[in-house]
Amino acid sequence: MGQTSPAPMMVEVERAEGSFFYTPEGKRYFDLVAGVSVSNVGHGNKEVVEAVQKQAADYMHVMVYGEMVERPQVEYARRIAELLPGKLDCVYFVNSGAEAVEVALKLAKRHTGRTELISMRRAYHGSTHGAMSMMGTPEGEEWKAEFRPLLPDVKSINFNSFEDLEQISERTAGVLCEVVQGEAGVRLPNPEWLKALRKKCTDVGAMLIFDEIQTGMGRTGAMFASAKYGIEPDIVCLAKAFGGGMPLGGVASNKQILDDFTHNPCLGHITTFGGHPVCCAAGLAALNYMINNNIVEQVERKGAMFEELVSKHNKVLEIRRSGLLLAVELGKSEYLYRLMEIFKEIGIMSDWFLYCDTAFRISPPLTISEAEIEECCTLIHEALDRL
């Protein structure tokens, strides 16, 4: 099996349930990564598993995406469109977050007839050529350097910088922005800056693209972080938890905008497996589970509970948080690397951030119970005591 890391975690998973996974030896781990904000409704969610089994028995792949009517796609797109803000009334299904970003960039160029694309420094959007081109320098340069040349006419501005918004102009096709910067170590937006960003894009006719791949599907305490901050983008990229644990991505926009892919040229984006019916069935089941069990309404309280309990340790310098997405700042990378090993020993799976190796991640399944949070925080304190 190919690897892209010289030091993989090397913990074998035999089964996963709720907020935990277990090794063949029976060792239990608290999952504080959730597959990087994928497993929002918990591992082994009964309703999701049953939806997958039923759909697999009915039919799996039958034709390239968009050519036939497949009920899981239609139903899921309808439900997502009902929940998205404003004029975002249409969903195009793809396979992954990176592909969703690629589609969004193409759509912005196609709709505006322009070529310039703008991203944020310390942004992460994926590893395909277009998505990698939008990884903000200088932090993204470590990943980009050996793969150049990448997309031309791309530049980065600073997240939360009002001054840098002046770089968005009538040449700009699209501005790609995480609502909360994930791999930068959970950096929250200035709400006034988000409003100014929206206004600037409107004024110059640029498409505002929100990357909600990590923040979507309830992670920040709202179904979509854009709704939490009251900003309506032109395009939204979805993935990770969007598939309920199955591989699925999506691009949401106004139907008139997405219809640009139907002509000049037609088939403006083609995907064979995008919107796979089993993946859509899983995503729809996960969404229904969250709504029926008021999962999103509990996220802020649970996140605040983690923040309060973990912050009591004197090794913790700061906690940056949006809902159940937390970065616990230790200030030293050597602390972080040692803590990851201690976590593995005592039964916690966490991780750091691509652009922040001084903080560890807390992003468990949104279904984690308050009793589990208390138990987990006790273990975190024990681990921090050993630093």
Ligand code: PLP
Given for the second form:
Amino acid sequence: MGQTSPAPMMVEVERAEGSFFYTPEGKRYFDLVAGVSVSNVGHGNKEVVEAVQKQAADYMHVMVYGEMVERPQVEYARRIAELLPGKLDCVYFVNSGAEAVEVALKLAKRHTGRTELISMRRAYHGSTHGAMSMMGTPEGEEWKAEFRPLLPDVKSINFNSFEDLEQISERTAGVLCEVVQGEAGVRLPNPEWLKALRKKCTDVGAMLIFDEIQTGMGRTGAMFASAKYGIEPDIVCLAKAFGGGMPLGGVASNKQILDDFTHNPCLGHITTFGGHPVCCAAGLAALNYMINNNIVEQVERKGAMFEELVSKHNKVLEIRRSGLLLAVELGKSEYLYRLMEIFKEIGIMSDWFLYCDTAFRISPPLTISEAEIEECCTLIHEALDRL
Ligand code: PLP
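What would the structure be for the form predicted in complex with the named molecule, given that what you showed me was the form predicted on its own?
All chains and molecules follow, beginning with the one already shown.
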């Protein structure tokens, strides 16, 4: 099996349930990564598993996405459009986060007839050529340099910089932005800056594209982080928890805008497996589970509990948090590497961030219970004591 990590964690998984996964030897791990913000409704969620089993038995792949009427796609698209604000009334399904970003960038160029694309420094949007082009420089250069040439006419500006908004102009097709920067180590937006970003894009006719791939589906304490800040983008990219544990991505926009892909040229994006019915059935079941069990409403309280308990330890310099997405700052990468080893030994799965190797990640399933949070924080303290 191919690998791209030079130092994989190499923990074998036998089964996973709720907030935990287990090795063949029966060792239990607290999952503080949740497949990188994927397993929001908990591992082995009964309703999601049943939906997958039923859909797999009814039908799996029939025809390249968009040609047939497949109920799981139609129902899921309708439910998502109902939850997204105002004009975002249509969802185009793809396979992954990076593909959602590719589609959003193409749509911005196609719709505006412009070529310039802008992203933020320390942004991460995926690993395909287009998405990788949007990794902000100079930090992203470490990851991009060997793969150049990438997309032309791309530049990066500073997240939260009012001054840098001046660089968005009538040449700009789209501005791509995470609402909360994840791989930068959980960096929160200044709400006033988000408003100014929205205004600037509107003024110059550039499309504002929010990457809600990590922040969507309840992770930050609202179904979508854009709603938390009251900002309506022109395009939203979704993936990760969007598939309820199955691979699924989506691009939401206004139907008239998305319809640009149907002409000049037609088939503006084609994807064989995008919107796979089993994945859509899983995503829909996960969404219904979250709504029926008020999962999103509990996120802020649970996140605050982690923050309060973990921050009591004197090795913790700072916690940056949005809902149940936390970066625990230790200030030294040596601490972090050692801590990951200790975590592995005592049964905690965590990780650092692409652009921040001095903080560890807490992004468990949103279904984690308060008792589990307490138990987990006791273990985290024990691990921090050993540094
Ligand atoms: N955008 C953000 C904010 C992400 O965190 C990620 C993945 O970590 C992606 C895009 C890429 O998604 P995928 O790995 O499904 O291509």
